[in-house]
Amino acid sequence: MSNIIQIHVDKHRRNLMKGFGAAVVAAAMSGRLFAAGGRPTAVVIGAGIGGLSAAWELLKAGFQVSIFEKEKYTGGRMVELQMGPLYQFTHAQMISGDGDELFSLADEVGIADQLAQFEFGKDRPRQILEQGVLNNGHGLYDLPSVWELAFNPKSAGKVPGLSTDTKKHLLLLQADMQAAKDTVDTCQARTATAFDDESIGHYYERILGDQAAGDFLPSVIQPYCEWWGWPLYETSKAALLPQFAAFEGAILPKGGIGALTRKLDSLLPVQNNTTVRYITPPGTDGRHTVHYLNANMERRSVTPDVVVCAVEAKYLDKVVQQLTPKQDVLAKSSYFSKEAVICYILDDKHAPNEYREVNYTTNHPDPLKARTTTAIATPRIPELNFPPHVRFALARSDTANWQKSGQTIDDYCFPLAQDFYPALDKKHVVDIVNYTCDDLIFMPVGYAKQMNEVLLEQEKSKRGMYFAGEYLAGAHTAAACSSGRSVGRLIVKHWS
């Protein structure tokens, strides 16, 4: 960005904040949440990247905005927090390289440099995320993108164990990969409805044939599904094929995954520790009333002109009274995959000598490795605030077995982590961080079409409530940001 443009953006931002500051003072003096006057009011529920992005667009357009966030921190899944001895990402770690809306927003608020790729100093010439490899029992390999495999079958030589016949069949993927690249916006999954007719597993079986698919799926496609926690024969090809086709790599942001949400938090009126109890149906004036608990646990209510509901999909039918039939169907179809991850923090005397990461396939002949998605041994890395530790992610296909076992995540995973890193000894473990959590919004067959129906309904006309978030755009931070910004612009259009 040139200095001239930067000055213009900074001045515009200062003007926005100056106007909002005056509104806050006036509202405080009158005892109201919003200042009296002709400017429309908006309550955004949820201070993840979707809600923050929507609020930014509304504030720019002159709306009085207040953001309600139930947590004491801002950022949702795009945040770093202190978890015992670890200060790092809690959910998202990287940013998709094709997230134009997210990068342009970072540019607008003056932190584009913070979203550049993290790089180590000369003593660590390789980027940490490039060191992970897959092990399918035939050897170690870097997983090439499916786009690379489809358009250059010679690259299949990187995947040990693939037959010559399978490599020939990969050319059959070209037409669909090109169509997905040309027609789908990976930050707006609704554009993939034409691909939302079968699972990703059944798709490859249909295109490649049973034999080649049986060879190709476990070593190439199944690892992607394992990383995201999506069942191979339930996940829509609309969720994955466009991602494979458009893949431009992932960025580990120099400023950390929370750089953008921290900046937006400093610019926007976020009210933390504010829990929405429920939102009533619209009154005769079309406006909804938001009933909430403030930071002092006092019951309050507000009836703004517009409500933006940017909560996680699993809360929709609990918070919003009288969802439309299409919204209700989508809410009941939305759920997160589960991720079981544990970190064993080690004392410095027994720290790993170097960073080592291995990802295993579920068809690995060693049964212990087949139950492992990712295992990482990390020395102390000051640049990332990493203490020495071993990080272990249980295979998604084995997560249900752990949940039924009655064992703690530590007891269940320790033998598997020790198989990866034999030097792991409880006597050298100084702390344990349990990362187990809801992970990504799941997109089964038909989900993109349901998503599109809700968005079409929302776009028809001016209303008192709008919805935004990853469950309406795609399972990554750039998609959630795109959803928020597009909804903010839609509201401005409807209310102009």
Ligand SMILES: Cc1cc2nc3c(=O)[nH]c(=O)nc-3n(C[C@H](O)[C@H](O)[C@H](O)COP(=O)(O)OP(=O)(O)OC[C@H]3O[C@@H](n4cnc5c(N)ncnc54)[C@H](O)[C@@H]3O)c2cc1C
Contents of the next structure:
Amino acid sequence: MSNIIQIHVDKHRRNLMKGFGAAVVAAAMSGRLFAAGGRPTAVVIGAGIGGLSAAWELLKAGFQVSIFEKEKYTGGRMVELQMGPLYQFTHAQMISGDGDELFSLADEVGIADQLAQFEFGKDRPRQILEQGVLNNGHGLYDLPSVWELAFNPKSAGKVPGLSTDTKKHLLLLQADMQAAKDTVDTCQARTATAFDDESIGHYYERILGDQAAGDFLPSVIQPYCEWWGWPLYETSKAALLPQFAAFEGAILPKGGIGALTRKLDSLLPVQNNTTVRYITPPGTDGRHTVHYLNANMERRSVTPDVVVCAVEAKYLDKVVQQLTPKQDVLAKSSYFSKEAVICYILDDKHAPNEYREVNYTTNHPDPLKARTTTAIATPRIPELNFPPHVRFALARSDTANWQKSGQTIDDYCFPLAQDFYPALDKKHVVDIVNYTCDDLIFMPVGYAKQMNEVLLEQEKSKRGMYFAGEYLAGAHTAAACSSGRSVGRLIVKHWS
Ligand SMILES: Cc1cc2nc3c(=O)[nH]c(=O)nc-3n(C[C@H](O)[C@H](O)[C@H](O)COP(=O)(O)OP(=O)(O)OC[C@H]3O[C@@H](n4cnc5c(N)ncnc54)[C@H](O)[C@@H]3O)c2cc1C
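Complement to the form predicted alone: the form predicted together with the named molecule:
Starting with the chain above, the whole complex follows.
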């Protein structure tokens, strides 16, 4: 505990800590496991929530830690960024209610209150029209029940347009899903290995029969997969388990999704604008050399006792030379697609007077709606630094059409956004922010098993490099945090 208090006290020295040797200062000031001079050195690569959480555990235990982050900002995919007038989350927005490790970390660093549920003000009612709902053309249904439906098929009665026969078949899912839910740790997807034997599409077809599945999949499961860019017949059903369970009771944090990563950034020695080029295989002493470009674009290298690699899965085989065969299989199985998002910022005089959101299914009978994944219109929300705007995400199936169209994304999406929000008028648009972001990591059939293999290998004995992050735990922030913390503790155990 004493080390934590000291880190708090020391937070004003953050700028000093950002410099070379900062970790040594921090570790020396903290309670430590290791005798002076005997503190192992660790370089953590990637300052997403996975890397930050690992670094936190190492620093607490007295390691001399440095964190290398290629971006000028810290937090990876758990941040808000200023984009023009819009302060916006780029990837994650909500935190799983099951994230014990993440909430306890927020508590340790003194920001638990910022992770309380954000409440929309009375003057800006969330909803009124189509709040958090899915529209499949037969009617509207609540988004939370989309998660719930996969585990509690009795609730499927809420989905408009399902046949009675389909509803009957859905009851068959209950026992199966309940067994899975009881077994799987939503923040450690390796615990889903027993359910990692078939795709999501094949699973529902097997349990429900072709006809019922043909009715249910397009209304519930397919839109879910479409949001994340997951191919229905390739993605392991194991990928659903942490997701569905995790999103039950999910929290939109009062302090914004970046509250925790911002706080950790203020406490940890993150070196931003520092890009790791490659990490060599271990030398005879078991240590790896990290080759990087520093903030001045100078080539540098360092050979610490331990490296923690917490970059996105898509970079693993580019950054790490000579992955083990198991790591290589995992790295090659990970796949990211892109989501296209556009925000039309409005002047205050023409701000929507309430928050409204809708998610459409790609089989929506209205062809314009079928080309939309999510549409949101929001008034000014000062607490979230949102100016009034309409945010629109193109359906994955339409992204290729936009790319072929030769139009800019704002022109291409304008009529679609207007279909959702007819008051949208180009005259009132004061700015446009558009960005593409990664979709959620795609876990093909067999992925949870591969994840488990890599973790078992890494747990076996002390080594010079460890891996952490969502790709080893599950595709959400609480899982990435849990992965980072558990890998951090594992290293402490191995090196004690
Ligand atoms: C569209 C989308 C929506 C999501 N929504 C949610 C949500 O609502 N709730 C939720 O809980 N989760 C959500 N997630 C998942 C969540 O964002 C991730 O699981 C989590 O943030 C991953 O954390 P991480 O630390 O493993 O990886 P990252 O946050 O990606 O961190 C990796 C870091 O490594 C850095 N890096 C990479 N290469 C190098 C290099 N060579 N040198 C130095 N640094 C490097 C990167 O810049 C980055 O900062 C969403 C994801 C996506 C894609």
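Numbering follows the first chain given and starts at 1. Rigid core: the largest C-alpha set superposing within 1.5 Å between the two forms. Note that the structure is predicted; figures quoted are calculated from it, not measured.
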property	result
Exceeds or equals 2 Å, Cα of D398 between these two forms, core fit	yes
Exceeds or equals 2 Å, Cα of L424 between these two forms, core fit	yes
Q407 C-alpha shift between these two forms of 2 Å or more, rigid core reference	yes
